[in-house]
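Read the single chain below, which is given as structure tokens and is the form predicted alone.
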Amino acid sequence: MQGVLDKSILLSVQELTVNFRAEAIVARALEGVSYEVRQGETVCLVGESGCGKTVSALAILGLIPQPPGEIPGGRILFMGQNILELSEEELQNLRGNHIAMVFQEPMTSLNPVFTVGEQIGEAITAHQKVEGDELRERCIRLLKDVGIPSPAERLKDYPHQLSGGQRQRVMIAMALACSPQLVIADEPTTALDVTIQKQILDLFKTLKSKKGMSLLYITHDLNVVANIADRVYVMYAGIITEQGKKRDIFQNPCHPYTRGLIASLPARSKRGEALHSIPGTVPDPAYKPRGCPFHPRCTYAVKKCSEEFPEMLDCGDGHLSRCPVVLSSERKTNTIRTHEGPHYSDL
């Protein structure tokens, strides 16, 4: 990890750990999460629900309760400075102004009973000193941005009035409300229709470039890791089991739960076969197996699997892997084999 010396990285976390206890039961939801996010890129967080990804966005806006969560290790660098350390104060003046999220459902999100305008003009005025005809042409600007057609009128709608994918995108107007650096969107495709999932990934794409803002995406679903990120980090039962450029984890995943990910995809190539499924489920975080945590569902596992936790390892420029036995076993023949799985062009 390079750390705040490499003046291209916005955020860093750190061997991240946090827990949730419940009288004499602590579920240990993150062991040990490092990931970057460069200026300018967009990186994927990617794994099946309850993984952590979200717990991780979450501490990283400084919104993890304590009690009952609490945060033993780690540090989350933003811009150099260290985000668990801040006073509340502190933290609400980063969140919105410098990091924004936009979250999975936003009916749930946005508060029925304030227009469009008010909530888009609150979440300018929290941070900055505009108002009247300023703030209201903020909030149109804001609109027609994100691609809200007659941008005027929508700021006196109320949220049960619009689509699901307009009031997505009233949210992600809020988000840039300010010019954050860093957006953290929560699957916020999840409860689209395709067409409309496809328009707002083409928003992020759009608003990135014009804005030069950083993105970190949290899915579950590899078709969109696919069309959106830069670089991916593969979760599972709270750490990281693989990162590496998009390409490389495509093409020459190197652990056996993202080769399993991959071939559940469905994909041109596969059309008229059964889809692959992962057997068995994610272990309960108060209860994680000993050793590697996935070896209980891993076609690959021996018995060191069982025993001891695996270290990154190095499959080479910046593509890393926690999974010894395939490494090991795919370097015996002098080469990391091209996965037979659907290639990333093909989703």
Contents of the next structure:
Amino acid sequence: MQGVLDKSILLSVQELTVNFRAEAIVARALEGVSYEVRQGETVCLVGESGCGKTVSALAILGLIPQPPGEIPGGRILFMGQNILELSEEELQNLRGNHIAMVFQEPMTSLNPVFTVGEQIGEAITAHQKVEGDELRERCIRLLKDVGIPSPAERLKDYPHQLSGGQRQRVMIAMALACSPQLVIADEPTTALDVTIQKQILDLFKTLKSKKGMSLLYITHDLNVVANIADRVYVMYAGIITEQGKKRDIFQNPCHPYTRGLIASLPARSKRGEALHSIPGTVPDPAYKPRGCPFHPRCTYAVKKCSEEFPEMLDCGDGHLSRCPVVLSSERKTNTIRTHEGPHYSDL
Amino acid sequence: MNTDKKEFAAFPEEEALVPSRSRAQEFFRLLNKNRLAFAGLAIFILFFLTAVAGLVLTSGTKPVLDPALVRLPEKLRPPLSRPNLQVLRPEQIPRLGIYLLGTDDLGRDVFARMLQGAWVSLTVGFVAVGISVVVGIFMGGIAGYFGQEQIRADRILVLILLFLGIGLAFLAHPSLGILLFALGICLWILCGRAKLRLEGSPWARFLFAETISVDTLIMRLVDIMLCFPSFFLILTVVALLPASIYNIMIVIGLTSWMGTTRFVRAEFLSLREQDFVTAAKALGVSKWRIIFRHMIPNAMAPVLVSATIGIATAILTEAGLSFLGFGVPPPHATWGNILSDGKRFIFDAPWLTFEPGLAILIVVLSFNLFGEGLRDILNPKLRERY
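Just the form predicted alone so far, so send over the form predicted together with its partner chain.
Starting with the chain above, the whole complex follows.
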């Protein structure tokens, strides 16, 4: 694809397909997902639980357990190198060193029997030969970078002695230990309360500008997306439904699913009203509907939706959407910038 | 408002976060609550010191307390009796000036023999349990972590050849055994080389077929080992091997690892799915380091408990073996063979059976109590709320 030669593209996931097999049932977790992360960019993957966000992140690190998982198709190019073809040793060198990950649950992602210092130290020594006082200094600097007060004392603490926000900061420090080019953050603020959430997001922003790394931020929270993203990919049931710059996605959503998500956000203008919700739930990845996977829940659905799998269509300026219905109907009436549509009447 | 702020400033933020007790302090606080476990630990420490003292006092060419010194005129003296100085030569007089625990049918000082036996019991307990814990953690760790991997038929063939080779080399035919062993290694290397070339041929399909998973292999081995009544298995092996204290330790160790394996496997199965294991993988930590640095310390609590109780069992087993005459060969004294020697005189000299019996009882009981206490302390769910 056209991005391969582009030097500014750090990570390019191309037509990635991931299945999970349980005896005769095949759960199609990802079906041809493509996205890219450029140098120094923050990219958000948004979607409901179970739409394949985390699976795609784990695939980048080569952490999909095989079996039951299998990757029948696609490429993951990281700095021009296909990650799916790397050996286990090469992957080990990649993980933590070039690509690091921050997990959702700071409560369980730290090993309870080791001190914070030991765990950050391990993140460094896994890839670099650093010892003694120098290692300690680096750990302290990392903790300082992520904004933990009196870092030297915290090194001796066990994870249970830290609060949730502090633990997530430690996880971020571990991810930053080898100054990776790409940090994947898998819902890092979901388990935290809102004030801490804000702090962690600000921390990500400062660290990103300070260290010049790229950030792939996975979340289901559109408020977070609005806060942090440069570009957004909206996922649904293992496919990308819409992609584009943050402004395009929020001001001119071209896919009914994105519109539904945005309409579900509480806002001051909607005070006193019942919050909007998209009817139904995400389909079982083993039994997805034919055609557009969103059509059973879609208020725009026409007969064609249940028959044809929709293609990615251009809405201009890198803004792509997988809904021909919205695009064609709104182009005719020239109302692309509006939020009109059957279920937007309550806005 | 102003004063409030000042008061807050007096408490630095960090101090409020750090709990006041360290891990060790917390451990002893909980142990102190459980009186029986505490007593168990105390007796264990006492026993440990006694055994070490016993080793120092009864070994060497001129021991302070000689457990093998025969004084025929002084046989079957009851505890706390004074030696008859008229019939003894000066070097035969016990160093304590008294037969603290009496003498046996050959006039040997039972106190010295008990001390010597304490060291035997201690080492047998610890070494045997050490072996069983190491084997158990290793097998359980592999079964738990690599459980889903399939073993190819050629690997099983190689394994059979290697084990057969080792067995034969040590037991009956050294040359044949070494031949089989070498054959196994050759086959291993050959199969590794030939795998790619033979791809697709019917031979390869048979030779490289995936047979059973690692988990099945190890856990069925555990089941088989558990099927044997272990005491009789030990008796058989001890009857085949030359009698020595080291053989006994090894045999007890190699027949008691199954429980640990099951514990560790179960712990690993749940630990493997934990976030911190995935997080460690995502940091590029190698899988052996994950197993040994990250998972085993988290799986240690039940192992520690079963090891403590295992020591008691090993001591009992050794005493039982010695009692039956399969244990540590005389003249070396162990609690088991003091008991065994004493049983012929149980009506004339009951102390010969009661002293080692009581010693075994107390030590085993203390280990069991301590083990149970440890389980309560290490498992917060079983901990009573105080």
